[in-house]
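The chain below stands alone and is given as structure tokens, in the form predicted alone.
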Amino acid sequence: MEAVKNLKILNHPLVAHNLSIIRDKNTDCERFKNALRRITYSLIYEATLDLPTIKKTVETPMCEANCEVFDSRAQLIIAPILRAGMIFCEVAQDLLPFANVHHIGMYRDEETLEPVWYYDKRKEIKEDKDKVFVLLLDPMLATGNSAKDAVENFISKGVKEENIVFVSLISSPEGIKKLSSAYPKVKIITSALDEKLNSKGYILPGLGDAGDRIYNTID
């Protein structure tokens, strides 16, 4: 695959480890969701890095110390894409408190692979545009179908593409090419790359279906 300039892969002891149990697929939905969870924290710490910063000074028990805030005239919009998305969101929600929560309902038609709307729920976005920074959440950039009319929803609102990062589990060659070909100022962010896309649009060797281990649904 041809380099691609906003794309970040994690390369890290600690979520190569967790991957591995992720992918076993005799782990079960307990020890799933955990290993996920951690992986989450590296994923939105690396998601976060280009958030603004004010200065401010606090007094601590001896003295002033001039420290960084989340610059307050901003906003922060955290978009999980359901169902799966919401095991990011819950982490996310823990380090960013002050965000916005919008939620995104989209299923994958399984013979097109395209994506069918049924949800789109949110908070108003703020008229200065330049101040509003998105975190679009889901554990799998297969096709990239869906995460290419996230983006496309939010850019619709008026959001700068360069504020949009797409935070994901696992993608795919073909799901990276397609949302950075679309939108190569979207920022992806992801903690592997995985070989292909089968027939059916899932990703391998991958995991199987997030949302399903995720809440236990599998048949």
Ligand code: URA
Second form
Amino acid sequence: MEAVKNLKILNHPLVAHNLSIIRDKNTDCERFKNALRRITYSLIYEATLDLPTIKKTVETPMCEANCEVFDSRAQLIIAPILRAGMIFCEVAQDLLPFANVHHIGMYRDEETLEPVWYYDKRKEIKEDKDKVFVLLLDPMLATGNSAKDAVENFISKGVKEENIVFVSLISSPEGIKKLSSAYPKVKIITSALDEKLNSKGYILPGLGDAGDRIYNTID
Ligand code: URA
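Since the one above is the form predicted alone, can you give the form predicted in complex with the named molecule too?
After this comes the whole thing, all chains and molecules, with the earlier chain placed first.
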């Protein structure tokens, strides 16, 4: 795959260890979710590296300390793509308690592989749009169709492309290419870049259907 400027793949032994638990088809739902939660902390830390901060002085029990805090003039939106994206949400809210959660409901038409929208939490963004930052959450960046649509949705509401980060657990080369060629300023944070998609748009080797494994709905 050609080099992609705004792509960051987490390369860490703990991430690799937990990914091997997640990929294993014999891992049950509870262990799957626990391993995914552990990786989510690293993904969200990486995804928020460029959030704006301001200086603040704090009194320790000893003396003054020069600190840095999130700039509260900025507005942070956590946007999980339902249903699998919800798995990232609890950790994201834990790390970013000041953020708004903006759910996006989309499912994939199994024939066309195109996203079908059924829910969009906020029709418009009223805040100072230059200061809005969006974390789009979806564990599988597969065809890239829903990722591209979700980015497009925020840009159409006035969010700056460079203020959008797409967070995924596993990505395909096809998905990264689709998203980054349409929106080169969007940052993509992922913990694995897999080999390819199969004819049904599933990632290989991947982990199967993320929603089914998270919500224990495998028939
Ligand atoms: N969605 C999934 O849950 N898994 C894939 O491999 C691709 C899309």
